[in-house]
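Just one chain is shown here, as structure tokens, and it is the form predicted on its own.
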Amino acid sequence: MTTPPLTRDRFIERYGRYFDASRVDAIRKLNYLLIEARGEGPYVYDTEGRRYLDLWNVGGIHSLGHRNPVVVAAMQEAMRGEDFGSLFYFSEAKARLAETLAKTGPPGLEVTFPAVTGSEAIDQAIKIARGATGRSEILHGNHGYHGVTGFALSMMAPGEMRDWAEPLIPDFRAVEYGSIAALERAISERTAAVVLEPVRTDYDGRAPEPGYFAAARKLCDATGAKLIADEVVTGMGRLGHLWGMQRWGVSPDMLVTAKGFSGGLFPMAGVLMRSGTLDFWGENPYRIISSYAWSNVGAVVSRTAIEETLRLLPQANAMGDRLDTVVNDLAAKYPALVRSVRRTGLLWALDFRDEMAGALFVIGMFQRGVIVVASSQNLAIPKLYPSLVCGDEQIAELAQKADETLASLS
């Protein structure tokens, strides 16, 4: 007897209550409910056979495409020969990953502390900065996105994403992102760290003016504060380099990586830092414990993902130039809807004239089989995160379906 396909309605009827029926129903009413069956390259397929061009990739988790064959093969081989491992023990797999990060990261970042998720790694970096400096104040760019755990959520702008969890951790202060004058006024010798994204990914997709990070570096050096770069989204090739900060030639004191760090196949994250940062721990090496951090299998997967990213970047950057022409042509064709387009490396932000238009564009593209995402803090800014394996076929598909969607909105 053939089992009928798991349609959206059948999923809600059979499983919806286990994921909270009201939440699932709200997603359904947005016309954004997708029941995944599999992913392959730049595409996701649902259980009813529909194919979606994935230009979100969960903010970069699948930057190498879904189930990248090179990374899959490395994982399969690791599963045959590696034990999962223990957080208390070292291994060659972990050592080779740490060595690779030291050789490919910004100069001076030779030590990596393991984590499982980006939010966890951000929390670790902030705690380490407080311990290393003996200070408590954390400065961060306004309207940033750093995750939803305790320390990370404390840097979220007030609103629906954080208000329900108040009160949060004290001594966090937002400063105007991209304004060195604002940072200069705020930073002092009580500042433990300045936490910045190379691009403000979740609000407007904006990169700061040239010289901003170099100036921030000088201010941190002058005051003894740690400069923490949140590269959970912007790392692993998203800005046209392996690490976003390499675009500006600035080395932070700590760099946080996750998402695409393991090619979308294994939960892996880490905090790259300067040698000596953990000296304040003294004789106790177990100040932070994370049971699932850096499995031996995950270490093999992440090292392979780094190598594959470096291999694909030249052709991906060329693809990005072709895609940029298409996106700007669409914006010029529909000026009543799209005010401007911002591109930094392989990240695009489309600035719509109002939040309703931006949200309807996201839904309209989804209905036509293309996944894009709007900023959670600013629905007027849909964003494109194409995988590094996209090519001319995917660019043409985006052009056609975006044109149809924009035409329907206008």
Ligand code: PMP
Given for the second form:
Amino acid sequence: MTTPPLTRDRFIERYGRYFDASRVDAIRKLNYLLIEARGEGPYVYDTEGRRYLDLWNVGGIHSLGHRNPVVVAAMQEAMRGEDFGSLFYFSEAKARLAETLAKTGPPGLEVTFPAVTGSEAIDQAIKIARGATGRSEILHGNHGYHGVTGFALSMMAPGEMRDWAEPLIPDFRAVEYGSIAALERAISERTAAVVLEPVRTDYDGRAPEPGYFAAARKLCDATGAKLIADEVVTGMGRLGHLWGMQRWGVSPDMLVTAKGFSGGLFPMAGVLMRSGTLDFWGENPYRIISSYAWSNVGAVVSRTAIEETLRLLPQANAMGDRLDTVVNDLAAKYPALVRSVRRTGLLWALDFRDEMAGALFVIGMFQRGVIVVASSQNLAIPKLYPSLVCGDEQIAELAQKADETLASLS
Ligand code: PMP
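Given the form predicted on its own above, produce the structure of the same protein in the form predicted in complex with this ligand.
Below is the entire complex, every chain and molecule, led by the chain shown above.
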């Protein structure tokens, strides 16, 4: 007897109670429930055989396409001999990954501190900045999303994403993202770090004015604060370069990577930093111990993911230019719905005139088999994070289904 497919209804009936009921219910009510069966390239398939064009890719985890064959093959090969290894020891797999990061990262960032998740890596970067400077104040761009652990959550804008967990960690202060004047007013010799994303991905997809990061760099140099770039989303090719800060031509003091660094297959994260940053630890190298930080298998996956990203970027950037035309044509056709389109590299933010229209667009696209998301902090601005393997077929599919969805909303 063959088991029946795990339909959405069967999933809810049979397994729904094993997950957070409010989440299952909320997703079901939005008709946004996907029971994943498999992923392949730019697509995800559900258990009922429906195909979805994935233009979210969990914000970049699947930037190389689902189950990228080069990364899968490297992982399979690694698993013939490697395992997790130990956080105390080194290995060739980890050494080669660290060397690759040093050679492909912004100039001056030579050392990588391993971590597992983006939130964890952000927490480590902030603690290290506090330790290295002996100061406590952390300035961060307003409406950023930096994760859900203690230090990371302390940067979340007030509201339902964080208020329930209060009190959080003291001495964090939001500054207006993109404003040099605001940063200049706030920064001082009390500031341990300034935490910024190269583009404010979760809220509005806004890129700062040219010169913003160069100015932030100068202000940090003048005050001795560390400039921390959160590249969990903007790294690994998203802004058209391997790292977003390379687009702005500025080297931060620390750069945090996760998501796409996993190659879509193995949880991996890291904090790149300048040599000597950890000197304040003195003789005790084990002030931060994270048992899972950098598996040997994962290290092979991440190194392959970097190489594959660099290989695919030229064609992906060309694809991005074609996709941009389609997105702008759609925005021009539906001006009553879409106010503007913001593009930076391979990231698009569609600025809808209101939150309801943005949310209905996301749901309408899902019902037509295209995954896009609005940000957790701003439903009016759905975003597109296409994988680097998208081509003309996927662009045509987006054009047609977005046109249908927008027509149905007007
Ligand atoms: N920084 C940014 C910009 C993010 O988008 C996220 C996750 N969405 C994080 C940090 C946290 O990463 P993780 O979910 O791996 O903890």
